[in-house]
Amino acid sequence: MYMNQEELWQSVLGQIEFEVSRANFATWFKHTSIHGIEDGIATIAVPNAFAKEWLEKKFHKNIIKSLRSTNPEIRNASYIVSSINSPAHTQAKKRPEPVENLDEQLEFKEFSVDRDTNLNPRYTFESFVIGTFNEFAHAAGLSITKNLGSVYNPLFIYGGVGLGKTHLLHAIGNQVKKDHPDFKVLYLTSERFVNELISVIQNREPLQNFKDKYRNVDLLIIDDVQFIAGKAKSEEEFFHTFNSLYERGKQIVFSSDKPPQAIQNIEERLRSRFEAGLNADISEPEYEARLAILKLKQGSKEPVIAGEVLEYIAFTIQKNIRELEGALNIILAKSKLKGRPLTLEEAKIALEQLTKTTKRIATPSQIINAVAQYYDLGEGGLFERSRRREVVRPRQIAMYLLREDFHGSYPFIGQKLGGRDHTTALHAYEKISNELKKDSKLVEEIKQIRGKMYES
């Protein structure tokens, strides 16, 4: 079955979404489209020159891989700056839509946001699947919508990438706007907060306008707050914004990929305020929840994916809701292309690359680099002949991970980390193993390090 350019691009975006971070996806792939395909080259329309440069330099390989997997006749891609309101775009929109619109089929509506609040109206409590992995965070979020500013202020939601934190944040904001249409609600990422502040300073604009924007709200929602760490001017402005809202009883909600105590290089006064309210974690979803999420996303849309295929996806992809949705998008796109639902064997082949990725093993270099990066040690820091705790502790954790995740022998591990004796590696492994049984902070640190080990 023929797939038009818009359907092709939505399929490509569906694959790219789980290959890059949420922030990168929202920043660089928003308002992009296929302008045309000629002689095996797809021309990608982007909204500005900055986006064009980043797609060419940072994400070209991702785009080419996804284009070729969807349409093998495409060999390469080029990029042009084209306004979303250009005549060509408008004319394309006037063309008759196919009976089955893949854009609707894949629910690719992340960009349908309210301009005043930055909220996506499709992310609601009704569409939020609840399981043991997120029920506490869900209950806390629902509770503050009924008692804005008076309980759990601030609410700090944390968990790994792709577990539904952003959905929950939008659900909180949308519920408040539904119950109190006159309330001012604002959602944004910490990256956007930082970038806006930099722009104000560089352009010598009145700082008061910036202050008023974020302090005159009833509910402020900041996503991925960990990215503000280490940016002194932004942290200072953020601190005063927090105080202004808190003192006036306005609700503040944060999300992060780690709990406050595990955020590196952040001012202690900010960390203490993050910890002052309620901290709620979202962990990895259990099988039943993963299957429920897939069924919800499938809904009543065509083609209907076989139950055994959904079960295979839920069983295979265990840690990331965004990857679950990405896998479903791939199956839907392939089914659309074939004009029928995929069989289980066809689905396994279609998801082969994804399932390989989720089961890969980190290399020793990835492990060592991730630990050094997490603990802010310079290159070679783990190899120092130092007994300082700030070096010894990370080195022990690196030894533990080299044994646990890479399955390296103790002599290999000792040699890898500065030519140490195998008994040193054995001691480190046993020490960290025992501490993990009683130290929740260490558990969280190693979880974050493992995330860094597999970052691309």
The other form holds:
Amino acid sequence: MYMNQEELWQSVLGQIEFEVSRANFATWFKHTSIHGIEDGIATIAVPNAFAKEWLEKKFHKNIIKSLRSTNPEIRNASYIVSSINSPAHTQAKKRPEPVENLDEQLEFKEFSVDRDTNLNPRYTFESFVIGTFNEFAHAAGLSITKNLGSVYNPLFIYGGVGLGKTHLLHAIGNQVKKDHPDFKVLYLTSERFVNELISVIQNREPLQNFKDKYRNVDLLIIDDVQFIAGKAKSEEEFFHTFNSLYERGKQIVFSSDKPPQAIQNIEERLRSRFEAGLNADISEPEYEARLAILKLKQGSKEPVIAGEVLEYIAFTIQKNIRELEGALNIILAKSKLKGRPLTLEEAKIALEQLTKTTKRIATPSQIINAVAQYYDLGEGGLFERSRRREVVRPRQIAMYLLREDFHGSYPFIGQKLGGRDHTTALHAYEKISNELKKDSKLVEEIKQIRGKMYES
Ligand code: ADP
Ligand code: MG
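Could I have the structure of this protein in the form predicted in complex with adenosine-5'-diphosphate (ADP), to go alongside the form predicted on its own above?
In what comes next, the whole complex appears, and the chain from above leads the way.
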């Protein structure tokens, strides 16, 4: 499948995310983009000199490997510092001079993770927006910071991807550290816990050091605890760590992508420990909360984003706060390039790529019914052997949607819509794709058709 450079880089990031730790990923790969590919060399734009050095020294191999697996024509990678990282608009030819911007480095330092606690200072209660979707989890989190180890122990927070679990966990840790600088706080993912344990065993190091490290804390925060399931030795060690802390009145906080009852392959005694404390869920944010989050993240950043654009983002991106931020960053980057705020139309176009990836899969009959209904054609209408524009156009749109939302092959699509050739389907797909870049009325029409498709 054809991939533009932006998509290529997103795919590379997707692979690297699995290979490096979460903290490393957030610290070094955020705000990177692909600047261009020339003669088999991919140029990666990074936000500051720090990041450049790290990518060159530590992650070059990962990057090359993923780049090649995504596009075999790429042989090597180089890195440049660029304050504007929008791949679509920078030309590979005119490379920006590397700038070593002190402000950026300072900002970067401030955001780096604390070595003792693994806490990210950016994730605080102050920067955490509360809505009905998360107010219970928020209240529970805040209250344990005031009554450490005594009220809700353990606190178990669960919810889907990108909804703020990690943010809330760090906020709890940061708050406790702020109120009690002498307390020992430790944040880690369950994956890291498992990996450390494995490495202790492999290197035949004394298990006692490992045990001590986790048992001498006042607050232990374990993120994404579902990953521990099915790893017997780790579960056991984890269970003992948990008991030891619990018995001494030390606070434990867990997060997971599902409630304890729904975690499969986990030891019963561990599950019942999770359930015994307070379980609080985070669900999907409502529109008002999404808008509030966007306003908070936009903060005093320049250039200012128009209110209607923020509303559009909040309206369109519904499920995931991480994607909400991603959309905001795209808009910021594009307006920086233009040197002025984007209009609503421009914003819609800029976000087209993103809104595409958040959509669901529809069946062919859902698509065909929705299109026929929307254009008032009656079901047979789309299959009619006619060149009338009133029929041709909806048929092209149906073909486009069969490709986009059902991922049908062109021969299949041609066949489905009245036994046409695969080139007709391909042509229709390309035509509509191109028009969508310019025609906001069409964008709106397709949005409404999708609304019908997915309404049930
Ligand atoms: P999860 O761990 O549930 O996958 P994260 O905590 O990593 O999600 O959140 C994803 C992004 O969304 C982070 O950048 C985080 O700061 C932001 N975010 C999540 N919830 C909120 C919130 N309530 N207020 C502000 N930002 C939030
Ligand atoms: Mg998380």
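Here the structure is a predicted model, which is why all the values come from computation and not from measurement. Numbering follows the first chain given and starts at 1. Definition used throughout: the rigid core is the maximal C-alpha set that superposes within 1.5 Å between two forms.
Once both forms are fitted on their core, the CA shift for Q318 between these two forms remains under 2 Å. The two forms, fitted on the rigid core, differ between these two forms by 2 Å or more at the CA of R385. Once the rigid core is used as the reference frame, the Cα position of A372 differs between these two forms by 2 Å or more.
For D39, the Cα deviation between these two forms after core superposition amounts to 5.0 Å. Core superposition places the Cα of F29 3.8 Å apart between these two forms.
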